[in-house]
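What follows is one chain in structure tokens, specifically the form predicted on its own.
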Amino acid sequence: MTQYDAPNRDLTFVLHEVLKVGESDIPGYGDLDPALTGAVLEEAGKIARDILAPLNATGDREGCTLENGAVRTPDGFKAAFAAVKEGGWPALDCDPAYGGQGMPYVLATAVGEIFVASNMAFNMYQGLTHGAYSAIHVHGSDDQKATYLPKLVSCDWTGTMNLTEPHCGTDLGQIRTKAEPQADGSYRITGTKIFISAGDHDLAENIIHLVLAKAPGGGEGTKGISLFIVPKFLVKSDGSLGARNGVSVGKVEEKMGIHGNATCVLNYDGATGYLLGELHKGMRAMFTMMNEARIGVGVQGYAVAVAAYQNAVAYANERLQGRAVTGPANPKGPADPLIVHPDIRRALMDQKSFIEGARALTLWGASLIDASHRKGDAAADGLISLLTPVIKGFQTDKGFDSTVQAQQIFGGHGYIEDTGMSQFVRDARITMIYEGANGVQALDLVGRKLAQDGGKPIMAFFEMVKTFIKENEGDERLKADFLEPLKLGSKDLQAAAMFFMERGMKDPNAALAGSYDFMHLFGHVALGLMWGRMAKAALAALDAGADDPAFYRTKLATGRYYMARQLPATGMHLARIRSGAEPVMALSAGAF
């Protein structure tokens, strides 16, 4: 079985010493000591150890079953989904006014990232309760906050959003799910919705869906789109509830991975549904929910790779395999671990690196939306508006990456179900296809988000780098093996984004064919930025006399790591860039 321990000491690094919450003038901020924090993130690690983690393997082999038109989830779930709402988890960052604590959503990010690691499909029965809860608070009339709110908040009803269709899932101007007004102001919904994670389950009483659907006078499209909210269970005007609503479960999915949680085809046959936001701008609505899930895709594409690096770095240490070329490092047995072997140790060190340069870009990313919604920072908005594909797309794919390479350090045990590293990877896997495949974030990246708002945010991210840089190229300790290394990834970034000007309009191939390797150079900047400030930190913790200089000797170790041997891909994705669409489309369709 494996095991996940919360890495709460470089949490609380990230959140103290590097974003140093305690001092920011963002609302709420203020509040965030590290007795607070710490006292909130050990208390997540607890359940994530002793309840979470434990249940990851039943749900993976046990998965969601179809019963009689129910569906019923792995053994164990109901009293670990009990005991986090009792817990108040789900409640965690969301309005006072509903019966949440109010807090940040930078803790809540934190605490997702134990949660996610622990067991990611459970987790994902109340993270997409929180994006639905996310929709109807920012775009639901005061009825339906009264009415929803609450009980999405205490998880005792939980939430999904449906947009995929048999035909579309990315294109989805071509939905075809009609929604027919009716005299007493709610709408009839028909359609089929598939791959509807959480879609139905016995973990509580009701389930509200949001359904994008096509009203008419619409359109063609996706100007015509509108959202509905579609409870499993009509509420009464009391709060109760009522008759079960026209929706059923086709199917449950049998899945790569993620197996714990229910994925269902979702039938509508004339349910009765509720206009969310504005009539015919039901994408509006749906991207509030969609772009806090790419957040928490992006957390999750590395806190799987965070449990399954933990379990290899344990077996590297306990498995005797061969002797160290420089001598037998122990002696009195019959091999060497594996931690003695400089490929292992490359293979650890690239998950090391790249999962904390992750998490201390996600938790600023974090920040960066406290700082939008609490403050109203519109800075702040356009650079989170800019950073999300990447962090959604780059992170789960150096996720899934750094999954095998866990996997790969147990050899061929690590093929066998029984050690469990076979389900890290297929678990991994979905976060690059689900909540807009990464292709499409590369796309979105290159095709929307560089010239938004006249391309202030990249500008902004620039002059961010180029000013850390300047601020710290005093200090000798960090100049060579931090702050060159980051200036050369700048210049290699600007370059490509260069590029996209110059050539974008006359030839849009060569920007599209360049926006996967542009996703990956940005990437790779911005966790060499991340590096930068964590270094920085580090050091000033040294000179400070640290009570625990190991961690930020580790910490700086760690980092020279990543900038050495990571931030260089740099150029070579330039190179792919530069080399434009000419090698790319150069087979005709009839050629592969």
The other form holds:
There are 2 protein chains.
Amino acid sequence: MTQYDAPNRDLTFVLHEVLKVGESDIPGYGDLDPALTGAVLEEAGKIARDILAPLNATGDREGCTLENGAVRTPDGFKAAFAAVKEGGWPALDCDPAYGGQGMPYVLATAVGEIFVASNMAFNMYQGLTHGAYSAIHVHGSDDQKATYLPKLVSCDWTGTMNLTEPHCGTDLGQIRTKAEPQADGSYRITGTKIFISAGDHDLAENIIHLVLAKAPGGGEGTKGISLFIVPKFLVKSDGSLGARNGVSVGKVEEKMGIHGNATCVLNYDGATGYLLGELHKGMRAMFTMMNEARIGVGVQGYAVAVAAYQNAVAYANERLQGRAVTGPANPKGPADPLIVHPDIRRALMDQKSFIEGARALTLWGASLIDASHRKGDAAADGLISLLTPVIKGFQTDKGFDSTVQAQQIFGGHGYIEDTGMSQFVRDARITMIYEGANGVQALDLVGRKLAQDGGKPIMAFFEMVKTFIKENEGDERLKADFLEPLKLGSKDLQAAAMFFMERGMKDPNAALAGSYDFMHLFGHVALGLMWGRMAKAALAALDAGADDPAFYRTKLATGRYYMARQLPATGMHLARIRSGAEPVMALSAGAF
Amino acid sequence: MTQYDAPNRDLTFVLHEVLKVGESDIPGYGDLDPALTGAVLEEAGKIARDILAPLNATGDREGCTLENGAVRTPDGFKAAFAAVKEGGWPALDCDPAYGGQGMPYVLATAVGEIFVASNMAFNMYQGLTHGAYSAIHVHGSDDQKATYLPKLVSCDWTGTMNLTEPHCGTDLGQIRTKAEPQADGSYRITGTKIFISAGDHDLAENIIHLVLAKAPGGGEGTKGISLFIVPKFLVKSDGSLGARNGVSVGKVEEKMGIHGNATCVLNYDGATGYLLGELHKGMRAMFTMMNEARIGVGVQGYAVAVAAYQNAVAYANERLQGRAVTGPANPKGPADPLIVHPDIRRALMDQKSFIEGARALTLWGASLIDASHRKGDAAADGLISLLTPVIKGFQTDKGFDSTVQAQQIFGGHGYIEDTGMSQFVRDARITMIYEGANGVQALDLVGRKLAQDGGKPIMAFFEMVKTFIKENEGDERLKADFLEPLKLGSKDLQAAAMFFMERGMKDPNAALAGSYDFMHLFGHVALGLMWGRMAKAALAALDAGADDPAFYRTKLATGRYYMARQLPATGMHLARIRSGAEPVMALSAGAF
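Please move on to the form predicted together with another copy of the chain, as the form predicted on its own is already shown.
Full assembly next; the chain just shown is listed first.
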């Protein structure tokens, strides 16, 4: 049995001491005082600890089953979903015009970490619903908004994203699902979609599928794609539910993990669909969901690692095995706890320093989204667009590694399903794959985001690092431990970007061969910047005579670990990038 | 459904062109001509492809079940085990005095790779048996040898290793299983052992458990431990089976992977046991098994990665998704195969270059064991003792990463159990844990093996690298691509060893905090040396006008990839090591 306690002190540190949300001029941030955020996080933590975490193993063990065409979720999921709805959690950052609470996205993201960490598979039901809400909120007609948004905000209805088909995932230009226009303005949708998370279940009255399909006249490839709203049950004009629509569950997939979430094959057989947004511009509308989902997956990447880490720490403190090399730490016991051993600490510090850095990066990213949405800050929008593939790709890769390290601390016991550590690893594995496999994130970063807007966002990022270093160089406590490693890492990142610019023009393969390394290099520098900011905030608190100096000293030590032992990866990534396309592309396809 | 083809061309390349086994003066190596090894590997490959690989998914799906106190293996395992026995495979490198074929261990290791790759869980039944055979062969009395060895050589009986107890794994000094001496010279064994691979099953008439237990008078800790032979069925003086012994299966564990192998809790309740080797010197006897098992796990580390890689290559060639950035490669099709994309190639080259390097290192290691056993070569013995934790720890970490990368190429399909890629990952995960978790391997390497014999083995390794570089510097085809990166890597490794020597005396934590990085640093340099040797052999073949130049050119390109894109990790590991103990040990146990 695993345990989970929401890390609210760490979350409020990032919100209030690093990002200083209460002092921000982003509309709505003024309300975010420590009393409010503290109360929200505490309530979320209670639900996570008391309701969601205890169901995590149940979900894994029972999985979802297809019975007479309908999906049954694991025991206890219904009651838990009702409790989450009852608490108004799905509505947290939704538009008050549709029943939402209108809180900033940054707070919803902090709550999201807590819910995901306690039960990732369960939380996907509301996570996907939020994505559908956003797509309809941005692209829907007034009628569509009035019909669907209140029900999605309350999670009386849930949502899904339908992109993938058996023969194509990333390459959506190949989709075959058809949309035939009807006289009444609706469309008849026919085709097969696969890997539909929360595709069917027994938690909600209705499910609103957002489906990519090709309507006539749009041309080849992604240009011909439109997005459609396809409800499981048709909605009558009075808002009540009508007939079952022509969509059925073909299969529930057997997966490596996230068993508590139903991954469905959905068959659309002349189902009634309603165009969402403009005809033939479905990719744009879908990207509203995708970008949000990518940040959400970035949260999953580190949140599951948080839960795994907490259990690894508990085990390392309890399990008596061997003696400290410097002399017994527990002389009266039969052995010392695992945590005395340097290599166990290395593994725990790797996890801790990554998790806390990723949390800061993610919440900063969420505040950039708020700045973009709530005050139309174009620079913030460009920056989060650049950072999204990093948050998704880097954090899920490292998050998976982190859960594997946590499992490793349990030795053989970690491999046994009983301890729950295997589930964390199996669940975390999907985050590297869905919402655009991490290779696709790297391609997006190097092939699209670097050059975006004439390179403004990446230049702004470099400028931000430079300014931070310059402004704080006078503080000797930051200089050697934080600023110098950050400067070196940032130099490596700039050198890599320069390499792509010089080589990529002539040989695009040279840039793409290094894209994955660039994503990791960027991730390390971004976390280095976050650690610099966190260290600065911790020193400020200590200087101000904070009540809990131990908390801040721990923060500083954790940051020093990241800078000393994780940032040196940047040199390796740069060397790999600089080796160019030749080593990668040397073989013919048949020679592998 | 996965596929597997034994990579016999690659295996014979290492055996005959790199290690040149036929020309070696190790007794028995003279018989290893290409005709013999080719025939053996071809037969092994047939069994792997036709019998073992098709059962791999069955084993995972069905697992082992405990029914009325006896373990039932998955459907088809009995027939497959009979076929393996029928072919005499378990006897391959065993002593002819007991029915073995007396072939060198290096050939058995090559065959082992094939069997493990095709069905890791299944192959453990004979793998553990071989360990028991070796322990009895080295430490048993003549009577014990006569009683047990012929049956273990034929696999009519199988073997197990019993070390772990619920409260202790690595720290064997804590074991509580008791051995009470009886008047007839036997012992009564009482206690509980857990995580016993192949602990019970229906594949053999009898199971010979080798059990660590404490007999009176041995003192505290590991000093009091002895090793006992505890047969499942007692063996009568005529060799026939007698009464059931007092050992029973408490449980079959639910694990993350290797479901086809029964991991048992075994309860010893006054079971009859026979002392193996000297009283109170059980650890030494057990290490005969352990060292062999560690090499065996090192084989598993890369062998499962081979199977995963082969399937990833097939998928990358079949799956049509996107277009090559340099223009369509499959203009008549709806899209290009995945393998055109640089990042897919990066992932495949990472796997391929690791796998082939690990294969060479492992077979070289096996030849060192042969040199030690067959001609008493003390230097070879010292070297393999040093390399064992590297082969076990580095290769299983990288092997796991490699299977994860293979799974990643399948995108969402890799996460669905149907494709079999999840099984490879789940199976591979245990290799990082059992036979000494990889942190323990790193501790063994830095805390014991580095200083072993006054540092002779590590100095011999450095000398070997230096000599190789010096002898081949005149060849421009090797110099920049192979020798220079190897020199840099080796310099990093020496600097790390020097750091440990200087710091470790005063502060053992400084060495241990860097032990894991040192293991990886060493692994990279060892694989770099192997790639240097393979490149040299490939060039020699090309110079000699070999029939299949494409094979050798592929080998060179794969090696160049390893040197350019994997070896740069050494600098990162050195930087981490040099940061010392402080970042790792800074926090109090309660601050995590």
